[in-house]
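Only one chain comes next, encoded as structure tokens, the form predicted on its own.
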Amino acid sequence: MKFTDLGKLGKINASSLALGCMRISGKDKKEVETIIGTALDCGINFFDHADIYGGGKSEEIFGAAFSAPRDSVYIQSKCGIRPGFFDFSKEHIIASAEASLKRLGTDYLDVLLLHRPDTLMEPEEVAEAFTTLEKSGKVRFFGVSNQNPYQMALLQKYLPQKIVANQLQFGLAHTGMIDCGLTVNMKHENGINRDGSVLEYCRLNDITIQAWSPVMYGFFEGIFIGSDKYPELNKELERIGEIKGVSPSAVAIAWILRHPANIQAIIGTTTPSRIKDYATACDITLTREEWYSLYRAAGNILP
């Protein structure tokens, strides 16, 4: 396993995959036990939650399956997200973390996220919140999820603690992060700066980008590998595949670990033979060559 320093702080040394519970809500207590020892003897210590996945159920069946010492794993979650809009009041904030804490069955996050921005923000009123969090022990680490640039510099200039991390949707099939900065100044549809060149702004802040849906194509649609929808790429990843001696999904997930911003990949499957073979991703490391192929094979250009 391969690992990174969530934020540059020397505090939290996390997995680079990460495994995501969005899914384990419909799974049985024997289930999810077999899904976290898998994830662990893999060297998987982290473990991404949010408060309305499985509407509760998901964190709900973790803290109940979940047995391994506390101190060995990292969990983190999610609050913002409610139907209908979106709630970054400190209540929310506050009364979500705790019922995240009740249904975990913990007295910590290592990492509470915003999940999505809240164009009604407060920042004066998080930065409450994430400091009671604080305070009380009940949060160690305060993040974003899916902001750009300025969102987080707004809400930064009002935080007494460090973002350490923002969770973006990237892949082979969902590349914007970085298609504007390999075709800058052109007119080209890659060339459109969408994000406000947030992998950079991450970079140089040094927040660690969380990779979700790495494998998937779309909102949620649907896994890219094996899919007919890229024929190019799934030849791509069997190929280099078969010379790195992975499965194509481990290559996909090897596409990201390669980039040097240290990306944290939150892979979201609920089978335990797809964990192994994601965790192969860390033993081997693409060349430059590879790495572009791949990227052009998903169907993009280089000037």
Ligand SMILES: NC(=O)c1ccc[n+]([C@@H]2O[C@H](COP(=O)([O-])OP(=O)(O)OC[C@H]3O[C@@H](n4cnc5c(N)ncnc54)[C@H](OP(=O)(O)O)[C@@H]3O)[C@@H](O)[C@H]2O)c1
The other form holds:
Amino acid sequence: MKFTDLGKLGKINASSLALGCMRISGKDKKEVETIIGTALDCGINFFDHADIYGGGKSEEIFGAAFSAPRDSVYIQSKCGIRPGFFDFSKEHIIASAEASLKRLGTDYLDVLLLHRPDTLMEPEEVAEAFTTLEKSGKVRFFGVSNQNPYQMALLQKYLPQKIVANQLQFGLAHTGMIDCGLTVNMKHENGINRDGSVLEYCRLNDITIQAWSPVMYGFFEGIFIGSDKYPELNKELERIGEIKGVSPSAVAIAWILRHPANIQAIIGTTTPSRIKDYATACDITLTREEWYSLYRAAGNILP
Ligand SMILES: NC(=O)c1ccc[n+]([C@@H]2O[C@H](COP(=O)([O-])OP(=O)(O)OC[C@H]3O[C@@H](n4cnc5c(N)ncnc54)[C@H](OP(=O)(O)O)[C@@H]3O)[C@@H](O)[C@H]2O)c1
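Now that the form predicted on its own has been shown, please provide the structure of the form predicted in complex with the ligand.
Okay, now the whole complex, with that chain kicking things off.
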């Protein structure tokens, strides 16, 4: 396993592979025990949740199945998405975090993220909510998800706590935050800066990027591994996998981990054998040539 110092605070030595728990809500307790046990055996010490996953069932079944010492892992959850709207009000943030704690059966969250930007956000209110949760010992660290640099800067201006993480969609079939940096000022689709240079902002400010849906394309449209929508990419994943002695899937995750931003990959598989397979991504390091070759095989240009 590889590790990353979340937010570069020297407080959270998080495994570079985190287990995303969005899809475990339909599993039974025994299955989730096996999923968690496999992740722990592979060296994964970081689990990602949200209040809304499975309508709360993901946190609930995780809480029932988790039996390792609490301080041997980091548990992160998110709040702020409600049916039909976003809600960063003080009341909602506190109530949501407390409900997550109850479902997870724990006294504290290591990290709480704001799930999706709420344009009606009052940053002073968020600061009050975070400080209340921090002072009561219910949440140790705070971060965001799907936010651009100015949104983070605005929030950070009011927060006494440092934003430690930003969770963003990223993987070989979703590379916007890299594309725009490679094609600056070009009249090409890849040159469109949709995120305000979030990758560079996070690196400048020591905010750890967490890559969600690392093997998906589109917005949950499907996975690119083995998909006939990505023939070149799959050929290249296989070629490099053979050289490195790992599966094409592991190469896809190694591609994320190779970036010097020390991105954490939030894998969402619920299949124990796949968790083990993805963990082998940490045993290899892609060369520059391999990294760029995969990037091009995914359909991207280099100027
Ligand atoms: N912040 C946000 O807005 C946001 C949004 C979405 C997700 N997330 C977080 O990110 C985590 C990961 O998201 P995700 O689940 O979409 O990620 P993912 O790892 O890209 O996709 C997981 C899905 O792909 C399948 N899969 C994975 N590898 C496969 C392979 N090699 N062959 C066949 N099927 C494969 C899994 O099936 P099996 O389970 O059957 O293996 C599962 O259905 C979530 O759990 C959540 O914690 C955050």
